[in-house]
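A single chain comes next, written as structure tokens; it is the form predicted alone.
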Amino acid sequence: MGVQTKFPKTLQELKDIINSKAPSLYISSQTSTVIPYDFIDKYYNDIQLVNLNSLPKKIEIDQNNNLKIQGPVSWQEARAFLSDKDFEIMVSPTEELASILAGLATSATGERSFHFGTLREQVIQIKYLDHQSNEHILTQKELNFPILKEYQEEYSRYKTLKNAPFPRLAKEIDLMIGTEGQLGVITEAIIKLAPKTSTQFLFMLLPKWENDPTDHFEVLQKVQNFRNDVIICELTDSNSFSYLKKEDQLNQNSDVIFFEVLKDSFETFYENFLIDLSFFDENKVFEISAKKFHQIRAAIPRAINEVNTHNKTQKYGTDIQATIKDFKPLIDLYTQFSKLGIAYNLFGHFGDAHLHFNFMAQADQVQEVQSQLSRLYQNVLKLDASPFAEHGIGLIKQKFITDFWSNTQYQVFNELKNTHDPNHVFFPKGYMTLKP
């Protein structure tokens, strides 16, 4: 059979594919950084990719002022739908073209988690198709099965972080959120909205983190007291800006921290946060339009991908979130990586101590990168940190994940697969199929 792609155009066609019991990987926007779509045949000899992008879409605000979506609605489409409404989405992923339902499957969070919390907490209800193509509804009702108590005790280590190295499995919706399509196919979701508010964007120039991260640490510590006023607190380092055209390199050869601040709180933020910083310099703080900010944030990863394609380099990214107290040891590890002579960049959700360090490896550097990443995750084990806090495990990162599991995770995943996917056709070789 090899690798085949199917494009169901109706819900019934999707159900027919599920009922065929053929091993399948369900995909949509294909923006995942942990599924190697370009060389999927290296992982599978017999698989069908089920592209959900041709399914019907529906988007509406329900009677409770929540967002109800069906099908492959993207974040961009949802935001456009809400542009003339009194409500807004509380999540803002970098890739606006990604599917919302796919984001649920990987438990993606995005920039605005600093203020609004994780996407998982905003989901009211999920509808999905099981292994017999029957529809089910999941809510925020407590989940319960025998071994779950021990599982939750082990999860508690990560409860202050966005995601653990394994799904939360505290509420019914967790059967679909973060399980990466291994237990069913999400077809609908109802998500909380927030009242639309006016905000201001600004950015601050800081020294390069590789040279001296002292100012970065001070910002991280002090901004924690302003989560009610600040929507986002994002870092983009000098290396990331180097991929942009000169006219878009607003960083002046420095690192940049972006803030989105509630307009009503701006005076408080300025006087009680910015001026209170020991290194504050008003000549290094600039206002920026929301449009320009989003343009830059989206342009950087796209430019990096273009350069990688042209130079035949491969990106090896991390997705680690640390607690505030363990952020410095994590940056120390990244600083060591910056001295290896391998191209790199660092960006992400700074206020949550959740950054993405990316190696840009030439072919003859791949082995060294893999060795360094293995060392990194061994060190992360010793920290209060989650190795994959946002974008999932997929196929690429499985070799690093099992060190973070005990036998409890294997037992729970085996039970879930046997119950919800007895034919093992949903995402074969997904992390739930790993053995001790």
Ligand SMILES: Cc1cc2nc3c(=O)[nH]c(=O)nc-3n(C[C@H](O)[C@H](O)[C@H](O)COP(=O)(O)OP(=O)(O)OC[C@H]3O[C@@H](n4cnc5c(N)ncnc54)[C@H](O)[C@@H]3O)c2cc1C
Second form
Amino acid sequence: MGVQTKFPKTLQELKDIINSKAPSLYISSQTSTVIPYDFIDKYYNDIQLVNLNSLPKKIEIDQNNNLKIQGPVSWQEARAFLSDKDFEIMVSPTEELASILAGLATSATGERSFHFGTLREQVIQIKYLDHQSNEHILTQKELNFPILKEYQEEYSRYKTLKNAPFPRLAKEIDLMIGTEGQLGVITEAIIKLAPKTSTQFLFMLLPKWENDPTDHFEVLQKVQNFRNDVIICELTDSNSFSYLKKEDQLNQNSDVIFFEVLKDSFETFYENFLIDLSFFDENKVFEISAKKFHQIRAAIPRAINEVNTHNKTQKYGTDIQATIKDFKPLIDLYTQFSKLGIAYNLFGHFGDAHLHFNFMAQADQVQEVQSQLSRLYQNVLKLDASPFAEHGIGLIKQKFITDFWSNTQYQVFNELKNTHDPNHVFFPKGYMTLKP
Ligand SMILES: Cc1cc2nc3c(=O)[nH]c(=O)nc-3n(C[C@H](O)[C@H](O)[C@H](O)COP(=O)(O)OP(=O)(O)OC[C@H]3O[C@@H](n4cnc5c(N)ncnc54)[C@H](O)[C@@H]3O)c2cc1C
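For comparison with the form predicted alone, produce the structure of the form predicted together with the ligand.
Now the full complex is given, and it begins with the chain already shown.
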């Protein structure tokens, strides 16, 4: 059979595909960085890709001022829909073409999670199709089955992080959140919105982290007290800027931390946070428009891909979130990586101590990169940190994840798969099928 793709155009066509019991990967915008769509045939001899993007879609604000989504609505479409309304979406993944329902499957987070938390925390209700194509509604009711108690105890180590090395599984909705489409196909969701607010963007220049991260650590510590005032706190390092067009290189050979601050809180932020920083220099803080910030932030991953294609290098990305106390040991590891003579860059959700360190490896550096990454994950295991805090596990990160599990995770996943996917039709070879 090989790799086949289907494009159901109606809910009934989707149900017919599920009822055919063909092992399938149900996909949306295909922006996942952990599923290798370009060489999926290396992972499967026979697989059916079911592209959900042709299904009918609907977006509305319901009577409780929540966002109700049916079908493959993207973050970009939701933002456009809300542009003339009094509400805004709280989560904002950098890749705006991704689908919101897929964002539930991957437990998406993003820049605004610093202020608003993760998508998971904003979900009121999810509708999904099970292995017999029956529709179910999941709510915030507590999830309960015997072995979950142990699972929850093991989860508690990660409770301050956005996503742990295994899904939360505390409420019914969690059956679909972070489970990457392994238990059913999500068709509808109701998500909380926030009242629209006025904000202001600014950025601050800092020394390059690989030379001296002292100022970075001070910002990270102090900004924790301003989560009510600051929506976004993002780092883009000097290496990341180097891939951009000259007119977008506003970093003056430094690292940059961007802030989005509530207009009403701006004075508090300036007086109590910025001026209070031991290294504060008003000549190194600049205002920037929201449009310019978003343009630069989105341009960086794209520019990295272009540089890789041009230089015939390959990106080996990471997605690690540490607790604030364990951020320093993590940066120490990245500093060691910066001295290997392999191109690299660092950017991401700085306020949440959640950065993407990327190696850009040439063919003869791949082996070295792989061994350094194995070493990295062994060290992450010893820290209070999550190895894959927003992009998920997919197929690519499976080799690193099992060290973060005990027997409990295998047992829970096995039980869930047997109950919800007894015919193994949803995402064959997904992480829930891994064996100890
Ligand atoms: C440049 C870039 C920046 C990114 N930034 C962020 C970020 O800030 N935050 C973040 O969280 N992620 C980020 N990502 C990762 C990616 O965009 C997210 O994982 C996103 O949620 C994937 O959405 P998608 O529509 O592309 O899903 P796909 O790639 O099509 O699918 C991803 C997974 O979801 C499952 N799935 C898809 N639709 C459904 C459905 N309806 N029901 C059940 N399962 C389903 C699939 O089976 C698969 O396992 C980024 C990716 C890129 C390339």
